[in-house]
Each structure stands twice: as structure tokens, then as C-alpha cells.
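The chain that follows stands alone, in the form predicted alone, written as C-alpha cells.
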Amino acid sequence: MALSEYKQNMEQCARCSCCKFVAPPYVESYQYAIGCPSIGYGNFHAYSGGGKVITSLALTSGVIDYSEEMLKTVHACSMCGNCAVSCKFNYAEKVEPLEIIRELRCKIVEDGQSDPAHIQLINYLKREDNIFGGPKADRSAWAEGLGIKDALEEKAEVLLHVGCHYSYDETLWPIIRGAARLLQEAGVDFGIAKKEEICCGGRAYEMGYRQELASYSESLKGRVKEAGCKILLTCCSDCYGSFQQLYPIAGQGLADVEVLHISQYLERLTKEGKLSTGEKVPLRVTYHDPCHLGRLGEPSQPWHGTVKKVLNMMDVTDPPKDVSFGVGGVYDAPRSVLQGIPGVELVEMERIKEYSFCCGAGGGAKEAYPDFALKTALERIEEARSTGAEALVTSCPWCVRNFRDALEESGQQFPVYDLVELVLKGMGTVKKEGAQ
């Protein structure tokens, strides 16, 4: 849908402000009530996802053109989802300010008004084909000397798509290696696309370039298909995200093949008995729940109707719109695996599952506003901190490494672990490329 056509929806904005917190029955502090990290940062109305609404609408209507500061409003935000959590949990289907955001910045695209830091990004992934701009014979570089097969030529069971992030960040190569290696010592059968994968196009999506969504996730439903894998298996939750949400709005839903993150693979090999996880940690953590992977992680669908009266007064949706609230993300699945590490133990921050408060580092805006990402980040660390844990730990790449870029640009010290990484210490076969 174009925003225009999102009119009706714009004008049922009350201009109540629970977009930026969390749900009443679910605050428990006024520290950490906010629930929307662009509120945060910028303090004013407009930030939030109620401000981004009529700032799309008085675009639409024509009684505001772009400015610097409108843009700055729009692209200050992670596109975490927070703001359509809460505001279905008070209106239901009403209004969706994420739709609305998302198209807003695909019409900020369509209209030349990027964000040069976007441009760059979508500069890297036309030409190969990740927003990284690493050089595409390189992707599968992470695997050397694993003896992982090339799913596109060896049938395999389970296809695990790895995600430009672990492809091309070196610093998690030890990430997903030992996602590797833990698959290996299952006895899965798996493989990878090595040079022929490509992006999710889901970031590129989320910063307004609708094409690159529908072109990329096409190409991988082509290559699932080719592959003949039952699993799509991803330890990216960005990547997850896009399978579970954005692909259907492309029209690419992927039907054909059971989609999982790694944390919920993992949660079904430890209960199958073909991982053990017997060597005891002794640390007490604290989970946060990547957008990607939760809120953003719930399966959904288009929906594609008309919106008509009833009694002259109260709009009604034909045929009925089903309502997403965020809770079919995976919440239980990194919580199981953790709690089954001897010796680990799991306490939990305030905000959490589909409430939790975002790493800052989605949607392009640590690279169009660091600032942001920082805050926001060293937000959600003082959050941790509060529990008393001694650790935390999550299941994205984007969030361990926006974590550990604020911490070291702070001068801070707190451990960040990826999920794989405290489930290798379990199993004792932390090494040379175990852990930090």
C-alpha cells in the first residue's frame, strides 16, 4: 500500500502518547517505562511513532514538505516496533504506525529525500550484494576449513543462511563458526549457499527501498527451492524478521520450508538429546530480546481489504484484519536454552519479550545517527546492569555488536554474549574460537 492509502488509518491516531511507552500493566518503574527509543533521544512529539503518523499525514495532505528536522525525525528510529506493541494493546487494529513508518520512508526514497548514510549502504548491496560492501567471493569466508558443504550443490536437510552481518563482521566469525560446529556435533545435515547468498533485503526495506526487498527475496525463495531443504535456518534475527514478515508483504512467503532461528534449532536438538549441555557456567545473566527476533519475529501476513462504517460511526474491517501484538515472536526458546546451562542463571530486565527495549543499532539508524544507537544502547546495558546480572547476553549479531561498540566507546565493561557462545561453554568446547 502507498501511504497515501493509509488516510483513514493516519486520522485514527488519538494522540495519546502510549506509543512511547511500554503498556501500563507492564510498567514497572518510571525509569524504565519508555518504550520507544526515538522518544528518548530526541524528547519531542514527533519522534515518536503517534508523531511519525501525523507527520505522514500532513505530508500526504500537502501542508508540510521535507525539512532537515523532518527527516532527522524519521530516520532517528530503529523501526524496533515498540510504538505498534502498544498502541493495538489500547486500540487494536486502528491504527499501525510501523506500516505507516515504513511507508513514509519508502516515499521519503520515491521522492530523492534518502539519508546519504541509506544511500551508501544501498550503494554496497547493488554491487555486492550485502551493505557491507564486502567483496561477494568473500561471503562464505567465515567457513574455511569447517567442511561445510554448498547446499546448492549436495542436498542438504537443513539450509543455514548466515546474513551479511556474520558473513562480513569478523569479530562474530567466532559467533558462527560455533553455531557450525554445534550443528556439526548434532549430526545435522546442513549446508550452505557459500557464494551464491545474497542479502535478506530487509534492512534495505526498513530504510524505504521497497525494490531491493522484492527483488532479494525472490532470488532466495529461488534458492530454498533449488536447495530442497525442509529448514530454513538462520542465527541472524534481522534475517529472521524478514522471512516471518517482510517476505510476505513481498509476496514471497516462504510456505514451502520450515523457517527457525538458531536459538529455537538449538532448543530442539538439546531436547531430541543430541546436544548436551553438561559443563557448568556459573554466571548469572540477563536476556535481551532482539526486535527481530520477537516483536518483529511474529509470522504475519497482508492484509488486503476495504474498512466500512457500521452505524454511521465505528469502522470496521471486511473481511476482519487479524491483529498482530507482538507476543508470537521467539520468547521461550533462548530462555529454555539458557536456563539449561548448568550453573547459569537467568534474570530478567523490566522491559522484555514484547516489550523489550530496542539495542538502537535497526532500520539504518546507527549508521545515519550513531548518537542514537549509542544512547540507546547504554540504555538498555544500565538496564542490565540494574538486575544484578553479570552478563548479558541476546541472539542477534546487530545487537552483540552494537552492545560492544557502546561499551568500548563509553569505556565501559560489561561481558556481551551471543546465546551460541554460553551454549558452547556448556559443552565445554570453548577453545581458540570459543567465547570472549
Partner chain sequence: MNIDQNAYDALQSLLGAENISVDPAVLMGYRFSGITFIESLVDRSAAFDPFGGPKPIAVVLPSCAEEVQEIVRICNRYRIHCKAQSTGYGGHAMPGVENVVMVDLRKMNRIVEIDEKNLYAVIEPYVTAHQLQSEVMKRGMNCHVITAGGNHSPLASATSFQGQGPTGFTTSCNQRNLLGAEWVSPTGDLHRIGSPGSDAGWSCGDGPGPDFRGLLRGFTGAAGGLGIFTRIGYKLYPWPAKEKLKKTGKLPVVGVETPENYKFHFAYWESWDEMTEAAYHIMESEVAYSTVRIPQDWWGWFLTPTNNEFYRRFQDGTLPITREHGMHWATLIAGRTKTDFEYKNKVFQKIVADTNGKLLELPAEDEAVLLLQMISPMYTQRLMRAKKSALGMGGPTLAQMESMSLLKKLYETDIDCMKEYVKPGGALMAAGPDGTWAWPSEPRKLWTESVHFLDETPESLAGATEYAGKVLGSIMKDRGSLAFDQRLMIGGVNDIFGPQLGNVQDWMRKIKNAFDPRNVSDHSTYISPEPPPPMPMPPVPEFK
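Heads up, when I say rigid core I mean the largest set of C-alphas that superpose within 1.5 Å between the two forms. For clarity, every value in this text was computed on a predicted model and none was experimentally measured. Numbering follows the first chain given and starts at 1. What changes on going to the form predicted together with the partner chain:
- Once the cores line up, the CA of K309 ends up 2 angstroms or more apart between these two forms.
Can you return the structure of this protein in the form predicted together with the partner chain rather than the form predicted alone?
Here you get just the chain by itself.
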């Protein structure tokens, strides 16, 4: 749906400000009531989810035009989706702020108003099929020496989609190599697409590049089909969210394979007795729900239909829209894996699951406004510390990297782990053999 087609939704915004906070029933303290990192950064109403809805309406109504400041309000936003969850508590599908913001960004791109940092990422993507600009040929350099199958050459039950971040960020290689070692340890028949792997296209879409999502999703779906795998597994929350929410938007839903995130697969392997974490890891941890694994990982289908009036004027959708409230994300699997590691004690933050607070790295915000990403990450780390945890665990390369960068930049210390790293610790054997 083009932005202008959301006019009726935009007009439904009551400017109630719920989008700035976590969903109303879950405001449990003064300090952690805020749910939108963007309003926390920019303060003017335009930075909030509702503010961007107003901007969208003003833009499509010809009341305003582009300006540097307007674009900043749109791009200093990690597209984390908190606004949508909070708005829908009362308004269900009536406004749909996240869908509107996605469309606003697409319009910005179509109108040639992209953020320069985003243009650079897209240039990389076009050149090298990844948004980091690393050479295509090096896509599977991380896997050297691990003896992983080429899933496009040899049939494998599981296709591990690694994603751009793990492929090109060497600081994260221990995590992805560790994940591969865990799969090997559990005897999983898996492969990777090696240098044929491409970006999922999700980040491009969140930055407003609709066409890139269309083409990458089509190609990726083709590769999945070619591989003939049963399971499409990813360690990257961003890719997971793209497969579950964005591919259906692009008409490339992955209905023929089971899409799993590594946390879900580890949980399954543990339950099946194929993996066991016997080594004690005495650590009090708190778990950060990545947005794209949580509320943005909830499987959803785009809706095409009309709004009908019943009872003289009440709006109902025809056919009924399957409204995404965020509750169907992956929340239990990572927690269950963590709690399965002897010695690990899980303490929860206040903002969790569908009302989790973002790390600040998403939607191209980190590239366009690094100070936004830094501020947001530090706020979350502070919340993690407040639980008395000794470490923060998450399950997303973007979150891990952004937290670690923020800690380094601010000269603070607080251990940040990916879930896989803790499982590796719990499996002393793998650790001793070395995941590197």
C-alpha cells in the first residue's frame, strides 16, 4: 500500500502519546516507561510514532515539504515497532504507525530524499550483495576450516542463512563459528550458500528501498528452493524478522520451509537430547529481546481488503485483518535455552518481550545517526545493570555489536554475550576444542 493509501489510518491518530511509552498495561515504573527511542532522542513530537504519522499525513496532503529537520525526525528512528505495539493496545489496526513509517521511508527514497548514509549502504548492497561493502567472494570467509557443506551443491536438511553482519564483521565471527560448531556437535545436516548467499533485503526495506526487498527476497527464495532444504535457519534476528514479516509483504512468503532462529533450533536440539549443556556457568544474566526476533519477528501476512462500516459507522476490516500485536514473536525459546545452562540465573528487565526497549541499531539509524544508537544502547545497558545482572545476553548480531560499541565508546564495562556464546560456555567440550 502506498503512503497515500494510509490516509484514513493517519487521520485516526488521536495524538494520545501512547506510542512514546511501552504499552499502557506494562508501564511499571517512572524510569522505564518510555518505549520509543526516537522521541527520547529528539524530544519534539515529530520524533514519536504518532509524530511520524502526522508528518506522513502532512506530506501527502501537501501541507509540508521535505526539510533537513523533517528527514532527521524520520531517520533518527530504529524502526523498532514499539509505537505499533503500544498504539494497537487501544486502536488495533486503526492507525498502524509502523506500516505508515515504512511507507513514509519508501516515499522519501522514491522522492530522492534518502539519507546519505543509507545511500552508501545501498551502493554496497548493489555492488556486493551485502550492506557492509565486503567483497562477495569473502562471504563465507568466516567458515574457513569448519568443513561446512555448500548447500547449493550438496543437499542439506538445514540451510543456515548467515546474514551480512556475521559474514563481514570479524568481531562477531566467534559467534557464528560457534553456532556452526554447535550444529555440528548436534549432528545436524546443514549447509550454507557460501559466496552465493545474499543479503535478505530487510534492512534496505526498512530504510525505504522497497525494490531491493523485492529483488533480494525473490533471489533468496529461489536459492532456498534450489537448496531443497526443510529448514531455513538464521542466527540473525534481522534476517529472521525479514523472513517472517517482510517477505510476505514482498509477495515472497517462505511457506515451503520452516523458518527458525538459532534460539529456537537450539531449544529444539536440547529437547531432543542432541545438545546438552553440562558445564556450570555461574552467571546472573538478563536477556534483551531483539526487536526483529520479538515483536517484528511475529509471523504476519499483509492485508488486502476494505474497511466496512457496521452498526452504522464502526469500522471493521473485510476480510478480517490478522492484526499483529507483537505477542507472537520468539520470546520463550532463548529464555528456555538460557535457563537450561546450569548455573545461569535469568533476571528480567522491566521492558521485555513485545514491549522490549530497542538497542538502537535498527532501521539504518546507527549509520545515519550514530549518537542516537549510542544513547539508546546506553539506556538499555543501564536498565540491564539495574536488574543486578552481571551480563546482558541477546540473540542478534546488531544488538551485540551496538551494545559493545556503546560500551567501548563510553568507556564502560559490562559483559554482553550472544546466546550462542553462553551455550558454548555451557558446553565445555566445544569451548575446549575452540569455536574460533
